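Next up: just one chain, as structure tokens, the form predicted alone.
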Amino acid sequence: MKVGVFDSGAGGLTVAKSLIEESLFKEIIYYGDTARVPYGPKDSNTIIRYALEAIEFFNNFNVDVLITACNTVSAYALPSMRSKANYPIYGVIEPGILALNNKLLSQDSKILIIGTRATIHSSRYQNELYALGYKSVTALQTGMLVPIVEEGITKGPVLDAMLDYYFKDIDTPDAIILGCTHFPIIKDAIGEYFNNTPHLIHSGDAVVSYLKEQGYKTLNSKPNVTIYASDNVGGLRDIAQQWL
């Protein structure tokens, strides 16, 4: 089977990496909309329009399934995307919620969601968690972490200062949903900031578990991976070599 993985830029490579490691597909077509990254500050209509253009791109490859690895797109555009495609499309929000719920945490546990402005303002994660009975949910916009990761800054004083800027007034949570696919790249630094106390919910691992529940099975060989981008494909392929 052939899977498409779509993201606004490089962040979705963390989801692709999980798919590669689990060998759920024979071929992965990755498309990063690097000409228009980031999506997080954009309005919902723009996000939906960009997502529908991505559907047109993947329709050229006869994919069997599409993973929308962008939390922002998952928050706003999945219904519109599904209306234009004849194959299953999965986002990352539902798998992330299920992954957290599978930790069997108390409903009084302190849950922190971090993501882009658009993802946090959509309230998708918050509403799903409240519906499951979680009472202590904090959602924090941490969009400046995205360009830091894109610049390859995964540790050191710049990242430490930014983490302190965002988290200095946050009590140590029991779990953190990494609500942007860039954030698994800096998950060690995030965990260390909170003394490695919280459970960290990684979209890539959550998607793999979700797909397995849907009946997808591990294959005997690693998939072929092809990287495409709307701009500077060479730069995205260089990042893929580092991250994958």
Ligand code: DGL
Second form
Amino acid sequence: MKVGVFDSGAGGLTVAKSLIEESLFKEIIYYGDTARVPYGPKDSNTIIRYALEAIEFFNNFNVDVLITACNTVSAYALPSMRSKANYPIYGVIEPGILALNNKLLSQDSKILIIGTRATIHSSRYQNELYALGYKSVTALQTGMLVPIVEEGITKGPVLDAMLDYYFKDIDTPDAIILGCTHFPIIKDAIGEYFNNTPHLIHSGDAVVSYLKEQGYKTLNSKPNVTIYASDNVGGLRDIAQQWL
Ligand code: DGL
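Please give the corresponding structure for the form predicted together with the named molecule, as opposed to the form predicted alone shown earlier.
What follows is the whole complex; the chain from before opens it.
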């Protein structure tokens, strides 16, 4: 089976990496809209328009299924995307919520969601958690972590200062939803900031568990991966060499 993986840029490689490690597909077509990243500060109409253009891109590849690795796109554009495609499209929010719920935390547990401005404003994660009965939900826009990761800063004083800026008034949570494709790259620093006590929910792992529940099976060989981008595909392929 051939899977498409769509993201606003490089971040979705964290989801592709989980798919590669689990060998759920024979072929992965990755498309990053590097010409227009970041999507996080944009408004919903723009995010939906870009997502529909990505569907046009994937319609050339006969994919069997499409994973929208981008949390921001998952928050706004899945219904519009699904109306334009004749293959299943999965986002990362529902899998992330299920992964959190599978931790069997009490409903009084402190849950922290971090993501882009658009993802947090959509309230998608928050509403799903409230619907499941979680009462102590904090949602925080941490969009400046995106360019920091893109700069290759995954530890050290700049990242530590930025984490402190965002988290200094936050009580140590029981679980953190890493609601942005880039955050798995700095998950160690995020965990350490809170003394490694919170469960960290990683979209890539969550999607793999979700797909397995849907009946997708591990194959006995690693997938072929082809990377496409709307700008500077060489740069994206270089990042893929480091991250995958
Ligand atoms: N891929 C985006 C997300 O997961 C982060 C980068 C962006 O703002 O486009 O929300």
